[in-house]
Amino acid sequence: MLQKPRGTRDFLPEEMEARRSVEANLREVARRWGYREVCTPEFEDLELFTMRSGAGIIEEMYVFEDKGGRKLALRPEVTAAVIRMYVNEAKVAPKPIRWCYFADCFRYERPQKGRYRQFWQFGVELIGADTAPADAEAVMLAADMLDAIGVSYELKVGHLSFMKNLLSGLSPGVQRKVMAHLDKKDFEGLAVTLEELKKPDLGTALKDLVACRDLDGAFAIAGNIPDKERFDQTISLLDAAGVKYSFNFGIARGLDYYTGMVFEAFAANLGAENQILGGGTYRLAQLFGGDDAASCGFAIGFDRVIVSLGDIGRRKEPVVAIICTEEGRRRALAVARAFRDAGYRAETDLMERGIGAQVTHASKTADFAVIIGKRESESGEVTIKNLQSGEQKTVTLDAAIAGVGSHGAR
C-alpha cells in the first residue's frame, strides 16, 4: 500500500474545516488593515534563495532541474518570492505596498512534532515605508491576527542593533556563526565558538543581553544604537495601541536578512517547537535588482497555530440529516434545500435505507435529524430530533430551521 511522502500530512474533512476557519479569520484581519492577497509560484529559480543565503541552504531545500536544464527549487519561504514579484511587477506602484499571502512551503529537514517538510505560512509584507509607524503597524497587525484566532501567545520585541554592537569586532563570517547559534537557541554551541575565539567577555555580554528584559538595561549592556530614536518611537506607538509584549534582545533572525526591529511570538502550549510567528524589518529588493526599498513583515507558522488551538480551532457547524420514507422523498429534497439556503449543512440519504437505519447513521454523523414521513408530507410540517438530547417535536419548517440555529452544534 502506498503511503504519503515523509514529512507530509493528509487532512481529513474536520481538520480542513478547522484550518479554513482559522485561515478565514486571518484573511479578514489582514483585509481590515488594508493588506491585499498576492500569490507567487510554488517553485522559483534556485538563485532567488542562494543569492541571499548562500549555497549551503541547498541542503535544506527541494532542488531539481527541469527539462530545459534550469535549476529550480520548491519555495522554502515566501518573502523572497514576494520581493522578487515586487521588483518584477510593482516597483513603481504607490508606496507603501501592503501585501499578504497564504502559501505552502517546503524544506528538506528531519520531520518532528511541529516541523514538517511541507508546511503553511500566512504572511504579511509592508514594502516602501522606512518609518517607526510602519514597524509598529507590522507588530500591531501580528498581534491583532493572533488575538482574532484565539491562540494563547507571548509576543517578544527586540532590535538587532544591540547584538550588532556587541559583535562589531568580529568578521562577518563569525558574526553569522554566532547569530546562528542564538537564532537556534544553541547556547552550548555558542559557548564553544566563543571559547575558540578566546572572548569570554563577549560571552558574558551576550548572555546578559539575552537575559535582559528592559530597554535601559539593553542600552547599558550594548551601548546606544543608530536607530535609537526610531526604536523608541516604535515602542511608544505599541504602548499607545495597547499591544501586550515584552522585550527580548536575544532575538537573532539573521544579520544577512533582517536589519533592525525584530519580533517573535510563542504559543503557551507547544513545548520546545513553540514559535508561531517571526518577523522584522529587512531590505531585499536591491539584491534582486530593484530599488533599496525598506520592508517590514512577518510570517505565521500556520500548522503550529492549528496544533496550539486544539479543539478551540474546530468549527462547530450544525449538521442536519434529512430522513424520509419513500412517500416523503420528494419533499425531503425541498426541505434539504431550505436548510442549505439558510446556511446549514444538510445531508440526504443516498443508500435507500429504512427510517431506523437512517436514524442510526445520522446519530454518528449529524446533530439534528429532520424526519419526513407520510404524515409530515401531508401536513407540511417536519419532525425534528436533537440527536444529542433526544428531544423531538413536530413543527413547521421555518421553526425547525430556527431551532437548529438556537441550539447550535455539538
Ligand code: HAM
Contents of the next structure:
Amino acid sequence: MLQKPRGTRDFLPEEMEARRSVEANLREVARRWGYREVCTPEFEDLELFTMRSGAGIIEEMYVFEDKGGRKLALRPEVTAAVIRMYVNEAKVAPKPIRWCYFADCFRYERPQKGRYRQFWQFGVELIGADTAPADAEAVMLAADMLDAIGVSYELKVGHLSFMKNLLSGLSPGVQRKVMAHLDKKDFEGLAVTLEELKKPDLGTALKDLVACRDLDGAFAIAGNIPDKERFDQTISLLDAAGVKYSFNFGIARGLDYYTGMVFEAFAANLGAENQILGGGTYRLAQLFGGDDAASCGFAIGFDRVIVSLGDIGRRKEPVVAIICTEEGRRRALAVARAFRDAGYRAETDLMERGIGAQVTHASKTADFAVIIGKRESESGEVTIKNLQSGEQKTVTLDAAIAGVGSHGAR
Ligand code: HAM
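Starting from the form predicted alone shown above, please give the structure in the form predicted in complex with this ligand.
Following is the full complex, with the preceding chain placed first.
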C-alpha cells in the first residue's frame, strides 16, 4: 500500500472542518485590523532564501532543479517571498502596507509531534513603517489572533540588540552560531562553542540575559541599546493596550533577517514543539533590489495551534439524512433542497437502499432522519426522527426544518 511522504499529513473531513473554522477566525481578525490577503508561489528561486534567511533554514529546504536547470526551493517560510513581491509589485504603494497570508511551507526537518515537513502558517507583514507604533501593532495583532481562536499561550517579547551588544566582539559567523544555539535552547552546544572561544565571562552574561525578565535588568547586563527609546515606546504602547506578555531577552529567532524587537508565543499544552508564533522587525526589501523598507511581522504555526486547541476548534453542525421510498424520491430531492436552502447539510440516499437500511445508515452518519414514506407521501408531511434520542414526529416540512434548528448537532 502506498503511503504519504514522511513528515506530511492527510486531513480527513472532520479535521479539515476544524482547520477551516480556525482559519476563518484568523482571517476575520486580520481583516478587522486592515490586513489584506496576498498569495505568492509555492516555489521560488533558491537564491531568495539563501540570500538572508540563515544557514539553518538552507539545510532544511527542499531544493530542486527544474527542466531548464533553474535552482528552485519549496518555500520554507513566506516572509522573504512577500517582500520580493512587495519589491516587484508594490514598491510605490502608499505605506504602510498591511498584508497577510495563509500558506503551506516546507522544511526538511526530522518529523516529530508538532514538527512536520509540510505545515501551514498564518502570517502578517507590515511593510514600510519604521516606528514603535508599528512594532506594537504587530504584537497586539498577534495577541488578538491567538485570543480570537481561544488558544492558551504565553507571549514573550525581546530585542536582539541586547544579545548583539554582548556578542559584538565576535565575527558575524560566530555570532550566528551562538544565536542558533540560543534559538534552539541548546545550552550544551552553547557551552562548547564558548569554551572554544575561551570566553567564560560571555557565557555568564548570556545566561544572565536569557534568565532576565525585566527591562532594567537587561540594560544592566547588556548595556544601552541604540533603539532604546523606540523599544521603551513600544512597550508602553503594549502596556497601555493591556497586552499580556513577559520579557525574554534570550529570543534569538531561527531566521537571520531580524533587526530589533522579536517576539514568540508558546502554547501551554504542547510538548517540546510548543512555539506557536514567531516574528519581529526586519529589513529585506533592499536586499531584493528595493528601497530600504523597514518591516515587522509574524507567523502563526497553524498546525500547532490546531493541536493545542484539540476539540475546542471543532464546529459541530447537524447532518440531515433524507430517507425515502422509491416513489418518494422526487419529493425527497425537493425536501433536501428546502433543508439546504435553510443552511443545513442534507444528504439523500444514493445506494437505492430500502427505508430500514437507510435509517440504519443514517444512525451512523447523521443527526436527523427526515422520512418520506408512503404515509408521508399521501399526507404531504414528513416524519422527522432525532437519531440521538429516538424521538420522532410527523409534521409539515417547515416545522421539520425549524425542529432541526432548535436541536443542534450531536
Ligand atoms: P518561524 O518561527 O520560523 O518564523 O515560523 C513561524 C512558526 O511556524 C513557528 O513559531 C512554528 O509555530 C511554525 N513552524 C515552524 N516550523 C514548523 C514545522 N516544521 N512544523 C510545524 N510548524 C512549524 C517564520 O517563518 C517567519 N517568516 C515569521 C515572520 C513573519 N517573521 C516576520 N514576519
